[in-house]
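To begin, one chain is listed below as structure tokens, in the form predicted on its own.
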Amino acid sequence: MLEPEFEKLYSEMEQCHVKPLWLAERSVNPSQPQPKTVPWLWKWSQLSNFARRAGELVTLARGGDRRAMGLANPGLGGAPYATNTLWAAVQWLNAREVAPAHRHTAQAIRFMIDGQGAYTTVQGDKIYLERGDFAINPPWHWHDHGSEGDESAVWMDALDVPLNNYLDAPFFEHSAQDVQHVTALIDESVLKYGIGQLRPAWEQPAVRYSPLSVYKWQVTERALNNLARVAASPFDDVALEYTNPHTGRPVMDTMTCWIQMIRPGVHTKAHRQVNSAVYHVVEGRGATIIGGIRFDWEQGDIFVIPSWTYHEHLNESKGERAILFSAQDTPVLVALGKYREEALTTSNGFQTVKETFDVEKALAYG
């Protein structure tokens, strides 16, 4: 009988922290991605309520410099992450308040949801933010945020914190001064590089990170409207990727960000990709079908699409557009040679809806 010998072998291997592949091959080499991240949707009615109350109760000192509320995906076992590679949050800033300067190796972006008079200063470059503006924060760049207006400001943050921590690469440092010394003319990067196909002739291209600190909504909206007149994707309708204007590459090494318009009456076809994405509804209402579940969304909502999960978007309005902003981890997968995508080939490219997501019901059932 060989069974006692097997048991002895496995016991000795376990004591020496050795695992036989033949007993764990499926878990080590699954046939396709098995994401722990689950599709989920956070309602703006809840998020804005939490943010407002936090603004009344939580001082910045008590909140650790940033009054940010991380979106914790229920599939990740209590970790404060939206996906296994992306941290996303809603951050609230009261009127006349300053979030002190710090820096970190995590790569960061922010999308302005609402508020007037708010600004961000990144590495001495101070830029005022308005609704719809998109700002980048390269790693290890000093940054502080503030408000010079009489109303609160709120934006969406996205960082590669989970990936950064998984790689054991996090560094963080507070500045000795709460507010950086502004070393550039206000809005200087927008004035110099805001027209992406032109750059100062005497400067070399900025290769590593975009020289443009903030992508203004007025320019972005015009680009969306122009593209809508001539072309669209069958899977994402009118979609634009924010890029480094000098290289055409994504604005971050580990993240790329999109802005897209789902036009009235459009129902895109389904596809899936080896990446994960966090979406914010900038404007309008509609739905995204993710893995056969319909997620109805409206302005302000935030939702997640896990890796290798079929998804399609629809706007059932007869006259109102919908605008979606998203942060995606695609550059990591592309750089590692692991990115792929696939269109749904059955049912004319559309999923069968099994159920409609109800956040209250989902929370009640855990």
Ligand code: GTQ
Given for the second form:
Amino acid sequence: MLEPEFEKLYSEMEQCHVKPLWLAERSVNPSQPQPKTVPWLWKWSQLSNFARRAGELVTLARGGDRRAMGLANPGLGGAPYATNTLWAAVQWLNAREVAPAHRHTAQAIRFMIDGQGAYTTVQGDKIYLERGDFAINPPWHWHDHGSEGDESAVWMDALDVPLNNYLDAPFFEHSAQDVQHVTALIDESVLKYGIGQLRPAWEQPAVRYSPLSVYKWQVTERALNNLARVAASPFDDVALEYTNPHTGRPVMDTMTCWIQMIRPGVHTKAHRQVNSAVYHVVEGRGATIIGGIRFDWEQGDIFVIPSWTYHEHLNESKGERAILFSAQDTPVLVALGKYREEALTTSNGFQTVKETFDVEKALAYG
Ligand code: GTQ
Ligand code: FE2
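Switching conditions: you have the form predicted on its own, so give me the form predicted in complex with the named molecule.
All chains and molecules follow, beginning with the one already shown.
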């Protein structure tokens, strides 16, 4: 029982919207991150099924500008966000369909999963996307997508939407023209900047975001194979970060993207970082143990690693490589002086597996 004077003080404070720190200490100053984002995995068998059916049922006019299906992390109270800072979605385009031009201050990346003849035009620069291509869409750049071939197209989007909205910074605009006038040669940025160590001498270096609009799979795969011959990280195996060729830094201010190969037989050690990440399985099968839960994955699956949560990757195959693409919010944490990382030091650096993630069971228990 509180003494009457205390009660009076607290209730007057409450009425005046004043909160004493000593009653809110744990939530104001937690001793370490307490992410609401939970580790989760979405199966490609389900995602691709939804995408195909949405392609049949939902017209782009009815579904809005984009037929993008957001991955809603169950820890985030129904918000359509994959992590606290990242929106991630599977986007589907039917053959000969156009997703009309718009622009927003949210920054976006795309990773092409399947389909031939699809393009995205970013601020007049038209790029055809092939499987494994990684494309960037800097803030406030007009973009429209389309599919010119007889095939549908599907890719993964990641945007900094939750962060942008949290910061009260979102702006969005539709274009009067559905399809932008193309002002550059096809793949012009690849021709100008694609050989990263040489750049047009008379131009100022691009600092805010990469001048390269698309990172082609062929180049990416060659870099992975080359690195695999000489070096690997104990935590991430053969891991490469896509960089802005002018600065060597992440491709955009709020997101960085990685491509990594987990070689056959590799079981990496566990570490954790102050960041959050969305992973997409480009190829192969394997597992990631996240916060003591084993997530088995195969081609197309998408999974999430929350902040400050130990994770380690396994490829138990005898001969097949596994390839993971990821989008991470790390540059935000680094820029603000909040980034930390730590290796697990117990059990030789491996976690104890408490359970295996089973999506049916997880859904049943909510
Ligand atoms: O393709 O322009 O997944 O604006 C979410 C918002 C995709 C896009 C998303 C978008 C887009
Ligand atoms: Fe967009």
